[in-house]
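Take a look at this single chain in structure tokens; it is the form predicted on its own.
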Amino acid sequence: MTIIRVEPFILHVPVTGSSISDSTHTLSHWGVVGCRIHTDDGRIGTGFTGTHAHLAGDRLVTDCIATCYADLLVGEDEADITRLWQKLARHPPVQWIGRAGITHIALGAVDIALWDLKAQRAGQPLWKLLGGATSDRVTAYNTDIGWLSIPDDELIAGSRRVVEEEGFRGVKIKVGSADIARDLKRLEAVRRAIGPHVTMAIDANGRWDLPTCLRFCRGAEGLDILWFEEPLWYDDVAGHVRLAAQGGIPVALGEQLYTAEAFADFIARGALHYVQPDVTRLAGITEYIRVAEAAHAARLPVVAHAGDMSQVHVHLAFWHPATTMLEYIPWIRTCFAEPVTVTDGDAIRPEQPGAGTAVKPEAFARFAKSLS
């Protein structure tokens, strides 16, 4: 079908709480930054990024939406979307201004869209459309307790509970205090009050230098910690690979890597072991999965970041066969119609057509901003 208008939309979703911190990010509401494409026969298919929520930065992704690929996108064929991909990502004046960031993460949305419609239009969910699930079940890890802004004894409390009430088998804690001594604290708490048995991540958002780092890691043995994610600045190649050769804990990142060039480079150079690609910070469902084929053929596991809060991810985690567990933060959950869920610390698999982005109408009516 023809693709009749593209409508692009900003809504801002308090955090849990009033606000969270990690060590580089003070955080009160989450945006969900994107478009719906409707076609000529009335359906609707829905993209998003997402973004920390300032209205000034979200309007250049609804800009460049609207400006640079609402022309290219009407009057095309929705089903189409390989070679649409094309058509915007190598649009000479967009490309020319940039081939990551606002550009970038404004095509990821539009993508998105494309294969929301093209599910639909199949009648089938996402994993369904790609090829059918390589797995039953999905374990889920819980990131919404681990934050570095919250104090000691509700940290050690809530991933308890996450645990023993929950079911989640997985937590990740956020690291990357001026003192390292308070993360090793802090991880040693939660590493008694969960046990041996359930996987523990770290995530230090880029903040550190790789002497600080090797030093982290030296104090962290013992604590059986499953991947140090973003430990440096997230462009560093030469730092990553010599950290995953000396640190002795696994190096995991993606979430802010742009491009599949981007993960081509640190795979191929050794720099990580966890590959976490994030499908609205790539150039969508399209740029995702030939990282995820590139992981998988080097034989890296993928564990998607959770810029969409994986709504979208959990589809793409049934799919593709390198995935081992999916992120869990629920900030946004309550404004999809089939919203993300977690039972006894495994993902559900969604049943409805479509790619899981379909946003309700009181979301909008809650939560959106001015475009203007």
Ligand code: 0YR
The other form holds:
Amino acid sequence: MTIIRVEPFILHVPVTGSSISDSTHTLSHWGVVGCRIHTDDGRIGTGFTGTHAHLAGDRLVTDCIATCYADLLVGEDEADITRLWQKLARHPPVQWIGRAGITHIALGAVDIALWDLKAQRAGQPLWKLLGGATSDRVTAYNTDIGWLSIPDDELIAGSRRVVEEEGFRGVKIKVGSADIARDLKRLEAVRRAIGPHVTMAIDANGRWDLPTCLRFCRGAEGLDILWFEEPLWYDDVAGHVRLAAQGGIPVALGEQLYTAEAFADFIARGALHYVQPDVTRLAGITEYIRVAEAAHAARLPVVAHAGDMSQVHVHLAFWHPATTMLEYIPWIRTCFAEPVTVTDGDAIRPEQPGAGTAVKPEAFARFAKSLS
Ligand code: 0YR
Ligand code: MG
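Alternate state requested, the form predicted together with this ligand (shown: the form predicted on its own):
Below is the whole assembly, all chains and molecules, this chain first.
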């Protein structure tokens, strides 16, 4: 079928509580920013990226879709995803101003919308279209109880609650404070609250330098930390190589990497243990597959960033055999007809055709922002 229209959109959806912080960001809303692709037989594919709901920044993404990509898509066959991805990614004047960043994120949203169309057209959930599921459950871990902005007593109570009452077998706690003693004290308290058998990952969101990380790792001995996520500046391959070798805690990263080539460098140099691609920062499902395959070839586990928030990661998790867990942050689930659901600590497999990205009309009515 033929693409007849590309319709960008911006939604700003509130986070849990009035705002949250990690070591680097404070936000009150999550941005769902992307496009709907309409075909001549009336079908709609939806794709989006995730942002920190900064309207001016979000409009750069929707402007890119509207002014750089839409004309390249209209009149094309929606089914030709590989060719269209190449056409957009290698359009010389757009490639000149960005092989990463805004143009790449915008391409991701387009690519996801095309895959959503393809899966709808096949009458299959995306995981089935890609080759079928490896299981019917994927272990979820809870990030939403662990923000750096959450006071100590609430952090401890929240960790205990999601383990004892909601069945989570994994949590992730934010670190990256100015004082590493504060973070260590919080982690010790959480470990006591959740017991020895629940996995506890930590995430510094790129805040620390190598000496601070090495000191932190010495202090964290005995806490049985599953992984140390984004310990250092996102692009610092050499620093991660040294921390991975010397820190004693497995290293995880990937949510800030834009390309398959960036992942290839980290993987080849032994700079990470857990590979965390984000389909909405990579240029969509097309590029995510390249990263997951590279990780699998190196026998490294894949744990997609912000697992449920893209909706798509749950499909990719059920399909790709390198996946071991899925992150859980439930902020935007009210936007979707088939939101990712976690029961007894497991993400449940979606069964409706498509990529799960279709946004409900009520969500547009409540959360949409003007494009100009
Ligand atoms: C808030 N997950 C993350 C959020 C989160 C970030 O800044 O975007 O903390 O996505 O690091 O692993
Ligand atoms: Mg993270």
